[in-house]
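Listed next as structure tokens is one chain, alone, in the form predicted alone.
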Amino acid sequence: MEYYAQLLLNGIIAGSIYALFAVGLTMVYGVFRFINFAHGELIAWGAYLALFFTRSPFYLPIYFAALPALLITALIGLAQDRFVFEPLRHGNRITLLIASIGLSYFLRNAIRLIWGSDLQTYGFMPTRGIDLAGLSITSAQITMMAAAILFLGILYIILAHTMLGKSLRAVADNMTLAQIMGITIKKVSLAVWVLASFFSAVGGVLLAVDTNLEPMMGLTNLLKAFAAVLLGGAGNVWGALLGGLIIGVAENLSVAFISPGYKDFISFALIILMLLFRPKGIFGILGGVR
């Protein structure tokens, strides 16, 4: 029993750093209604810029270098949109799907020009786990589960408790409306990117504490988020944070009857069940961020 308990740690811990990726994703389909793919080199992004603040000549720590990285991502994210996106908001959806690929094959490749395609890490040292309960969790998994859950919070805060959260949630009912109602389409637009941006740098970052960094680690992780999406229902915020949730639970107790390195395979099985049988998600809805 214990053994199947600390699966399921360990799948909580996984899926709230999933819960991360998929919200952003979520956000931008909810107000501008396409799935962006270049939404996954964010998160290899802020994981390599942390990278980066780390080392010469800045020699920041980690907690410290992750500042700076989630900053410039959210720089990166608002020039995708004013770009490349918001250009072609106007035309056919397919354009913009295909920009999206297109991006993500540039902002990938740029990973490997600038840090090449070798296994990096931060450099932390393996430590013990701290028994509890007979669960066994290192102290960077506790940083992780910790550093999510503050995230999440505050992401709760800014959408029920906020003016911005208001015209975030108006916007993506009816984005014609809401312009009536005198919302700017602009500040909505310019917070959606920021916020998806920060917290898919946010996971990328928690992410590679506990792993390692390479260049594929964006779309790996996207298709993880793209599938947390399509469970909780796209455009829904608070279905694409339980989806990572389930994504990573699901992930991690299937080690106990496959081998790991198919647990991947989890992601895709939802994908294709989720299209072919409930397209719009457990708690889909018209709207979207809610």
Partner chain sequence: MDYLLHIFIVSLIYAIFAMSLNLELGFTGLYNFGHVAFFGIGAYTSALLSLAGHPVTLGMVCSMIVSGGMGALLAIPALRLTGDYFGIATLSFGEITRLFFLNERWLTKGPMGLPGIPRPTWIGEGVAGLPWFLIFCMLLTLVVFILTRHLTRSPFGRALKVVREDEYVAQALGKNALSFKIRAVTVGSILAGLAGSLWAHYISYISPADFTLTETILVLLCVVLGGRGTNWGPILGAFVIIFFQEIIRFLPIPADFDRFVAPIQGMVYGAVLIILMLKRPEGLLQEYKE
Contents of the next structure:
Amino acid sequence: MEYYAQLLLNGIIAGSIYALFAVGLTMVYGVFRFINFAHGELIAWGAYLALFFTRSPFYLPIYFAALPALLITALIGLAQDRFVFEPLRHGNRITLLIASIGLSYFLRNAIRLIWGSDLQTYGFMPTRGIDLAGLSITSAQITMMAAAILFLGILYIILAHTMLGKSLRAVADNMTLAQIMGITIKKVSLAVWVLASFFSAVGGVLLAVDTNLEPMMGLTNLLKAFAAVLLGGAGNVWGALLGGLIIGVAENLSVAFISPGYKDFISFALIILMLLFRPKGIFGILGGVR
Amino acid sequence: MLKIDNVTKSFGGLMAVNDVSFQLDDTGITGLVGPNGSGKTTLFHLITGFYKLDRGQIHFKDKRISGLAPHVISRMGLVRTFQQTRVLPFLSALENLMAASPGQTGERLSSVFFQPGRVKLEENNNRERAMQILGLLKLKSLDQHLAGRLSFGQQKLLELGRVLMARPKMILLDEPTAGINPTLIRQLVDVIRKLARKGIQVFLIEHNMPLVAEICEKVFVMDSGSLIFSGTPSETRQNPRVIEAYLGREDYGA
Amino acid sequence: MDYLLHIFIVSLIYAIFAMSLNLELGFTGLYNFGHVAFFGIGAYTSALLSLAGHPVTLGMVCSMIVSGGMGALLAIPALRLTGDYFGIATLSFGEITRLFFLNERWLTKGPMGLPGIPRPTWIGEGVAGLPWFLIFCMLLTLVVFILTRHLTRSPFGRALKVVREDEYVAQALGKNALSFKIRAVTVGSILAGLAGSLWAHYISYISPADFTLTETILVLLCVVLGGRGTNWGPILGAFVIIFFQEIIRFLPIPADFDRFVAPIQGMVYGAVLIILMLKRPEGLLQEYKE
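Having gone through the form predicted alone, I am curious about the other one (the form predicted together with its partner chain); can you provide its structure?
Shown next: the complete complex, the earlier chain at its head.
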């Protein structure tokens, strides 16, 4: 029993990070109606940039190193839109998607060029878990949980209580209606890219604190974010949060039943199951024929 | 020919089509009018299978078509156009028409490789028929042009031609004359009338009331998702409920 | 000289691979971002059968059957929705297939890979057999070219284009869009399987590392650069890309910089994809005449 409880705990920790990844992806989908295949690279870039600032010549502690890393990742997000997606937004859809997968490949290889292909860590000593009601949890995991909850809280406040959040959700709901309401798309699109990159980078750093950094981390986690987005219904922010949690828990519980090598298989299986049975997500609404 | 019973469709809380029933017999050209947002296009989507009905049944030539996939309904001879013109932009005008030919042997993988003679013969016939239709639409000289490069009006004509090519028994036209110039409207009307004379049933959504009065033998009027009136064009124009439906909207500046 | 033969053979294999993707991407408008999976399935099927002592020809036929079958199996659920979902499902499928190759050691020997895959016996051993293998590849490329050209110029090919241009119109005209897409993916997967099988028998050693997103990007680039929806485009694209890729080996690169070569290559591929989409999305050869 405790074994399962432990897996559940690990799942919630991982899931709260996937939620951070998924929120950005689903916001971009909601507003621009396209899946950004380069979203995963924002995760990886966030993590690697933080690594960069913990090393020579900066030697910042990770908490401080994360700050410039988040800002630069947000700039990368904005640059993605400004130089690639915006010029292509009104053209052929397939052009946009090919560009986004090209962009992801470009960014991933840039990481390999700068930081190499080997596994890296932020250099924390692996600590023994603290015993908590029979469950083991490391201090890094506690920090992660706290940070994830903090940032999800911030996100909640932004979306639910600020003018920006309201217009953002309005646009995600209905672009034309939002335009009639006088919400400037420029501002919203800026906000979406900043938020999406910012939260992906936060998730990336947190994930790297617990595990490690490798150039492929963007792709691996992109697939999880996809699954979370599909679970929640594409474009649905709350759905994506919940979807992320579900993926995290499902993945970690699966370790009890299948080989750990197939942990990533869970998100794929969920993607296919969702596409087959609940294409609109658990509570999403998708448009049909115009 | 087309029988609609108690058809209902809602989106979220919004009743787009509310308990609509009517029957279309062999009346040639029939109009469907109503203010914007009254559910006309939704009804077309429901008839042609692009939307699933919440309740009700639709029969075409005594066969139930509600619940069938759009392509199956189309193959039964009930073919539609779309409100926004949808030509296939990177195919030539000729290919746009040829693609619409129904039941092509050459669309089966095995036939492409094992019955090339038959496929070729069919293609020649289809090309000939497509050229005839292009002639009818006065587009013959543009046959090799990409459809996306044609003018808006020509695209509308091409779309009508494509429907013809599909050998329909009944066609549903969603605002066929919207946004095109008066000369082309005349040309389009001529084509539509020719079809009706050939025995193809025409059912069209149209906002141009004088045009409806001119060509339709019967008119159905929808408002807020319900069918509020049916009759001849002149009866329609005098009906107080119809007038109210239109004026009521105008009060709101729509 | 032998090296030139090698480049030609690889180019031809990629030409077949690219033609198979073009059928889906170019003619049907399906964004298959996991096409490498079918290349890999073909390679492993053929390799395993011939290593078990069966004739190479049987391996090649079976690889086409297995790849085609898997393609249909994936396409049926993944194509039920339009939009970007097929991209997600295929990208995940590509990753999952790699995981399968990596984890099912009993079958694939995992990361060790499969060495010693034989060439067709009538072709001859080692370098002596290269010219014959080249001729064999040329013949197959020619056959695939003629078949796909015949297919894409037929009413079937035209119907694929109708589906690509506008799925709703296809349905309104009585065409079962889903069925056309499934058939396109199935034929595409069969041909990708053939290319994979040729690859395995030519290279004689395969491992999961040969079937990553990199190969998908490479083949995507071949199709997009050459010209989507044209019959010559993928062949032209394959020759340009493979020559570019292989020519780099002749550049006098200092040993210290060796590790930078692959990432820079990757960045160039990504950048070329983006620039193509921005500046010349139709590629070198254009499908339609102005």
